[in-house]
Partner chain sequence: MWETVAQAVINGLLIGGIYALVSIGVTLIFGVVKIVNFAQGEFVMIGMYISFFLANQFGVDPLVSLVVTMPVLFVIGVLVQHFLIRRVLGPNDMPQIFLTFALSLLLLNLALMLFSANYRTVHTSYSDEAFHLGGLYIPVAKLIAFVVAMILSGALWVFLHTTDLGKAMRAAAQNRDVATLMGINPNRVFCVALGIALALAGAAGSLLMPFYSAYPFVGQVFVLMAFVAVVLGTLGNVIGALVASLMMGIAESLGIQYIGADSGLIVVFAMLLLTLAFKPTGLGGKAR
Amino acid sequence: MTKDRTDSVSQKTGLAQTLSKRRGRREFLIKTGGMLAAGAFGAVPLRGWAAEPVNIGALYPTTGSMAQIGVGCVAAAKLAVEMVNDAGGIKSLGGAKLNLVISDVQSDTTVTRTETDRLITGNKLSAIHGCFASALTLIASEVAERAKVPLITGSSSDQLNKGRTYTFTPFARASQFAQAQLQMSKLVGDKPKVAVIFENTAFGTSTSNGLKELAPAEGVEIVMFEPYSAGFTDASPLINKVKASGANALFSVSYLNDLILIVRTVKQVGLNIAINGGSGGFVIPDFYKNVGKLAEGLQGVAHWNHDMNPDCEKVNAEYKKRTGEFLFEYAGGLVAQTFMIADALERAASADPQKVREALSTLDVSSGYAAMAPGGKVKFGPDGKNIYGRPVGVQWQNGDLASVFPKEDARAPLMKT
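Coordinates for the sequence given above, by itself, in the form predicted alone:
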């Protein structure tokens, strides 16, 4: 297998072509279906020869505190499955279509455990994708591991790559996000003095600890390192501490609602400081909707962005047409994950989850929708981590997220603020 082999599911077909095939195929079958059924298959109905669908589990919070992201992920998951199916399905399985089995984990860890178990025991699944939030994904992956069903996720927690054999993480890890943020701080000053504030969750603590550990080697001084309770209602005490610290850059490791409050409070107290919002809530359209022009020039990091390459731009255009918003980090990464699963099914020529797991472990793509990752390559190591995985630095510019870092991934110049 070569690194640049064409993705067997989608590479030879552009997004516009795959999404337009359905009508032409339907019209063709209407006109010729009777003739084909009578001439080639005798009295047997044509649909009786359809390959059995392949079930893919989807674990996302579409209610609760994380619903803004979860709803977008489900929309992306449906789009991705439609793309695979319109391109001919899994050809090695007789053109079998993907069937998405969605479960709402309700932004709750307890519900995530029960729903993952219910999803696996109640359905014949070949693979699962989900959940994006580290606290939820860690639990879902435990259940999937015990059931021997492969799970592929956009979660960034480094813990997911420890002691697991059925969990695959094709994008950057939390520690890599931290390093990228530290390096980006030098874009706005030669001697960065950084205040780090972070929510006390798996996502917040893992990312912030990475910042603390890597800062000395990157020549960055951390002058404040402060946790806070996720979901707080008053950011003033925290931001006043930042102001008193003498920091010239602020790293906030937060999900959407907390980050909105933090940015607004920074402006309210008149603190002139460069902000890198990391990942999480910073890189989704709802952030800009809530803070408007306060977002302009703010930086962050992501494991996926919609301007990375032409394939990303094509998928983004279709998603935007359907939802009215750009394809954000977790949703865009999910489209790529769906094509990674489809690639594994194609090569395994089987819907058996253990055979799909083996095929995922040898995934090696450098073109097409399955390779939509920073750097354009995905290959899993023994720990299920993409050996080429790295984040991309982004910046809010004119209401959109532009890739600005590192140089080889930049699609727009850094906007000075």
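Please could you give me the other form, the form predicted together with the partner chain, since above is the form predicted alone?
Only a single chain is listed, so you will not see partners or other molecules.
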């Protein structure tokens, strides 16, 4: 099976190369009026003295169910490339500009595989970033590993750090989110009694089990642990149960629609409870649009937030000017990632993907746009994990997502609801 796949990949590579060479040759022949030597010189850049741009692949779902976030990611990716280029490009490569090659992975795993393959074989890429959803990133990373092109991602799945050498994850891992959530519950009260409700899917079960395992070590008591079927019509019976459990904090591992119902019902019941919605759909501008004022005071965790430090705020201001919305977690993280790639290119003084990988593996930044991460430091371990990586605790305050935890990243105090 694996062998077959490798074969097909190499075949495609060959085919794509011949195709592009043939196409290039034809264009050249037309342009120069039929020089016979055209084929041999086809690969020479026609721009002459200008440094050849460095291609960066960007894989995001800009259509399909995840399109909304994917489109935001592409806007941020373009902004980041502009920022690098406006600052003079890659100086060690003669001021080479970054060239963003965007590919739509259509929120679909099969498409992600073929698109990643096509992107790599059709372009001379130095590095890739993508794909937002962990399920998609896992596949893109497999393809990139085989093609030996470094991939840098904000996706949180711990699996991305297993058996991979070309995959880099500068931000907090899924396993770290649970711990941060538990620690945040201790800010609300000295004796947190937590009710965990989660949708009975792989995502819900694995996240909630992480919470359950870590709770004793953090000194947090879990008084209710309840799966529910995703996409319910009515959250009242569930909240009825939460009320009966006497919990003072509620962790809801849910997607947007269920979470909206849960938040509304808590309000209707008049239950005074601190809600932590985790990450994902909870920390995007759309959430506030949907939930409105009710979102005030809700807590969550993110791998990036737009107010963590002055650099983040600067990028956020620019992004807001362009799109009208604040720079959300995933999009902000990928701006930092673009600067990490630029830093690696600078030190590698080469656009060769393998040299870029080497340079990424020795990346060590603690200032500038590349260091825009909770904690403000990025250095990769042998598993591609940022050894300083940690999540940031956030809370909706006055329609904005404020960093509230831990102290070093906090820009606003936690509002106790």
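Definition used throughout: the rigid core is the maximal C-alpha set that superposes within 1.5 Å between two forms. Please read these numbers as outputs of a predicted model, since none were measured by experiment. Residue numbers count along the first chain shown, from 1.
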Using a rigid core superposition, assess whether Lys91 undergoes a CA shift of 2 Å or more between these two forms. no
After a core superposition, would you say Ser245 shifts its C-alpha by at least 2 Å between these two forms? yes
TODO: Inspect the rigid-core superposition and answer whether the C-alpha of Asn161 shifts by 2 angstroms or more between these two forms.
DONE: no
